[in-house]
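Have a look below at one chain only, the form predicted on its own, in structure tokens format.
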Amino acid sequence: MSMDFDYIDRMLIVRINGDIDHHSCEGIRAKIDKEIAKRSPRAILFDMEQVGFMDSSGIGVLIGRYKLISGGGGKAGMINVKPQIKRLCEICGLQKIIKIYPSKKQAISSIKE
């Protein structure tokens, strides 16, 4: 599992490469939290293109990062979500707080508003 970070107008874009499960969650959590502490973004966008599997631990990681951002009035979103992960997000209601966008451009535009 690896991650890449990018920034667009104080929006942290997190590209996760690998599964998000109980084995990888602590590393993902620590790296994203460090990036949030360093740059204080006002929004976070998770690029899930390289994520093939996510379990309930992964849901917890995403919700926790959402809480960090939303505490200061920020927003969160996801892009490039595979059908099986999208289904998981629908079942648990995650997409109600972390919206799934069809494209990076649309996510950036919507989250900035």
Second form
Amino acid sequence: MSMDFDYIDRMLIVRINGDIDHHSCEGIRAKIDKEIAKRSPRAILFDMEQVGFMDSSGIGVLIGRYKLISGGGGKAGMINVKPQIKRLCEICGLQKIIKIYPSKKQAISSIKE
Amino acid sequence: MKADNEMKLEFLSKSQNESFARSVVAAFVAQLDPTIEELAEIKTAVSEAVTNAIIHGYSCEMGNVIIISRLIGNTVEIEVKDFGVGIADIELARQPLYTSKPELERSGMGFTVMETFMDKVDIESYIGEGTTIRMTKKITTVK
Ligand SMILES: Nc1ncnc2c1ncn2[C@@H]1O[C@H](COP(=O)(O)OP(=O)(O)O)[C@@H](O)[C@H]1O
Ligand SMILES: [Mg+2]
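What's the form predicted together with its partner chain like, now that we've got the form predicted on its own?
Below is the whole assembly, all chains and molecules, this chain first.
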């Protein structure tokens, strides 16, 4: 599983490339947690453009990462979410915790507040 | 009812096989000409059931997972079977947010996702013998 990390101020942008399921979860979790430990971001933005599939294992991972940074008041968001994955997020009530934003710009301005 | 087509897949309970399993079922169901959305729903439901067999049924030890899928008219039937620990309380297992493995960051939404994406989800389970999930979904025919 390849992932790219980027920063805008203290907001970590995580670009995940590939399916998010139980199999890929462990690698995703380990890499993001290493990054969080290293830089202590205040917010996380998941860029889902290259994620074609996700199931409820992915929901667990995203919530877990949110919990890691929310202790210090951090926020999380998602962008470029495919319709099928958006439906999954709705069913699981994820949007109450990790909102889906229509653009990177809007995500950045809302999350940073 | 007699199936128009049927397939059976058996594989080891390795997490590498999760994407393999859902892709095989999707390729089989493609014969019914489902929409992209229906196909994504079926893939997700299969992924949930197979993942459960691997992490809950076998607790990540090795065992066999069997998938049987039938096409009957424009309905797809999918059975996901394991020979693992079984489910003690099926009603509880179906509850949204219930998970017996919160330490693994499970969301407890697997059965809710299966029930939402498929028309019908039946659970048959016996302690110490295993679990069979039976799901059906009618494919819309847009002609
Ligand atoms: N094949 C199975 N064998 C044994 N227990 C299972 C199986 N499938 C599901 N369960 C039980 O049902 C619970 C709920 O499953 P699910 O809704 O998929 O949530 P999760 O996988 O996130 O725990 C599981 O935590 C587990 O206790
Ligand atoms: Mg599950």
